[in-house]
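Next up: just one chain, as structure tokens, the form predicted on its own.
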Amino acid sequence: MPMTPEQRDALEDVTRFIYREARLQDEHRYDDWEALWTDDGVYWVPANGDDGDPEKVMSILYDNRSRIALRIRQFHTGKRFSQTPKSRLRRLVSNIEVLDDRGAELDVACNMMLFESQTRGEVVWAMRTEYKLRRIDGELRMSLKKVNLVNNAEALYSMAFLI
């Protein structure tokens, strides 16, 4: 079925959302990569699955809005040595989908590739990456990323970047 314009827009706005968000994490701009958080906005990285209660189950990572403040603030110091020096790190997105656009939410999903080059080695991740999106001010922001790795219940190198 045809998209509408509507559904062509919107699926424009988020496929550069997501290319930017992309983007600056690549080059570690993570001060302008945490601007595109919503002050309620929730980062999850389920452990050994890719659903269940994050308040239950393992998670790799389960970040309010104030634990993604920090682990910038912590990367910032440079004592974060299992990121000296920094990874270098380059992400493929594809398959962007707009699941369902509620107006002023949007619940988005993609598959992404990230290939990282660290002094260890180079490791590549593949995940699903689930958003929900918030329009404000015209801008969109991030309210929930939950991050998929295809490999999330074997044991995993450091991720001292953000995924």
Given for the second form:
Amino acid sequence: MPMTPEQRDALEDVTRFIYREARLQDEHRYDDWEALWTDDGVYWVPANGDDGDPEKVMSILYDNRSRIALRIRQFHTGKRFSQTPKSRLRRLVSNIEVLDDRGAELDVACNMMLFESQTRGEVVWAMRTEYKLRRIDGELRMSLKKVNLVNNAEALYSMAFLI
Amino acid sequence: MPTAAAAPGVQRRWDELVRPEHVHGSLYTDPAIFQAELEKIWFRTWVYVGHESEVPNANDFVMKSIGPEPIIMTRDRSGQVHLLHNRCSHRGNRVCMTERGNARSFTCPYHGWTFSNDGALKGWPFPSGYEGVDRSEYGLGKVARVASYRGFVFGSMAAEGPSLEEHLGAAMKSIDALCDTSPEGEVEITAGFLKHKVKANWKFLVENETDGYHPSFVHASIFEVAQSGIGELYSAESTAVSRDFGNGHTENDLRPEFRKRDVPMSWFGTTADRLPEYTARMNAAYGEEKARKIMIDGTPHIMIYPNLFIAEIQIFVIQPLAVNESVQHVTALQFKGAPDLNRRMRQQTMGSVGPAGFLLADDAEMYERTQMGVQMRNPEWLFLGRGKHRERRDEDGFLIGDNTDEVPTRGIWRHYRSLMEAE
Ligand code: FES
Ligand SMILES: [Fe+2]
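Same protein, different condition: the form predicted on its own was shown, now please give the form predicted in complex with its partner chain.
Everything in the complex follows now, all chains and molecules, and the chain you saw is the first one.
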């Protein structure tokens, strides 16, 4: 079934949002990235599979909005040694789908491959990323970003950049 | 000839590599030394494996390890805990590939041998082929000795040696103090582990856990932006002490600072009235006076050699994989009967440790860089002499120093040398 013009517009907006978010992360533009969040945003990277309840079991990352802000402030001190020097990062985004468009809010998912170069060496991170995006004053913002790393059940090297 | 001649040679060698205030860089990089450590430390002494609460019910099991070796921790139907090698006694296949579960037996997928969860071989397919073969000889390998202390399960692959109590020594009191912080006197390990891999030798991790010198620098970024109050505990002015308990066990004893503050739950960066449910249960369990004392002292910061680090609100289990590769398995401690505290424990643990943690990612960076450093030739030695001149004995006879002194590091190496020199 062909996409309706509305669906096409939504996909285009979402795609541009995700590409931009990826670029801000890759380039360590922390403040610009932080501005993409809603006030109730949740940044979540599960461990040991994708479906654990973050209120009951350990996640690699489970930041509410104030902890996202703390994370950004830590980067800005210049003493976040796991990112001094900063990892060189580039990610490829694909398979973008709008899974549910409820008007004010959309559920979106895509796949990403991220190449990291750091003093330790080179690491490739593969993930499926799920977003809840909200339309606020004609702009999209993230209220949830959940990063399901393909190898999240295994032992992982440090990942102190923005995933 | 080789055995008789090699023994004194080996002995001389550890003398040369481990001196009272210096250690040689090759201790972190030489694969032959790593192999020797597996034999003399990991496969001989008591190693922490898991917690009884990870297998609460009859027939529960969970995958664990001793050094690089995979181990299945099981509870049989009578309630006894076993540590089994995850290796089929026929041709060596893995008998268990599931992280955790409940099973009375494990069936090897290769030729169908079935083992009960206490390790005994229950059956082999097409049994007529085994005429005259004694089935009782072909159970799963078992860790020679299994013992637990207040729920913490340790294993030793050596049939003989000091008892777990002898090995733990004064560390038992710290485990008691930890458990007493729970209104029901028990901790639980139920939140699942984060597994953080580093390109570093396991001994850098052990040393770092009670190195009170580094936090002011390595963790300056988070101390600057979060008002945690942790930073002051590791300043040059801190009244906290570092301690060597012997047997390789070391701690940063933060109680002097918490007692000076005299505020219950200050160790957790909060106040008792913000945890009303927990405080009420502690008062009911211990009486107000004792509860207050427990809530002021807080939980220990102790490294139980060689692989269990109890860090106030979480445990770390250190696993060596290769001479330059290690994994830290980390989880939040959960106190039985304290749901309000437990939630905060998990939140703070998720913030601070694991691959993206505010604290641990930076620690990991340091071990990885030191690992690169010790590969270089000049200088060959590492210096552990900080605070040697002010090292002293406490009333129990343990060596202590200022919280930023290298008393723990020296204690770790003294013990290491004694283990490596042992026949
Ligand atoms: S290897 Fe397990 S049954 Fe043959
Ligand atoms: Fe640290």
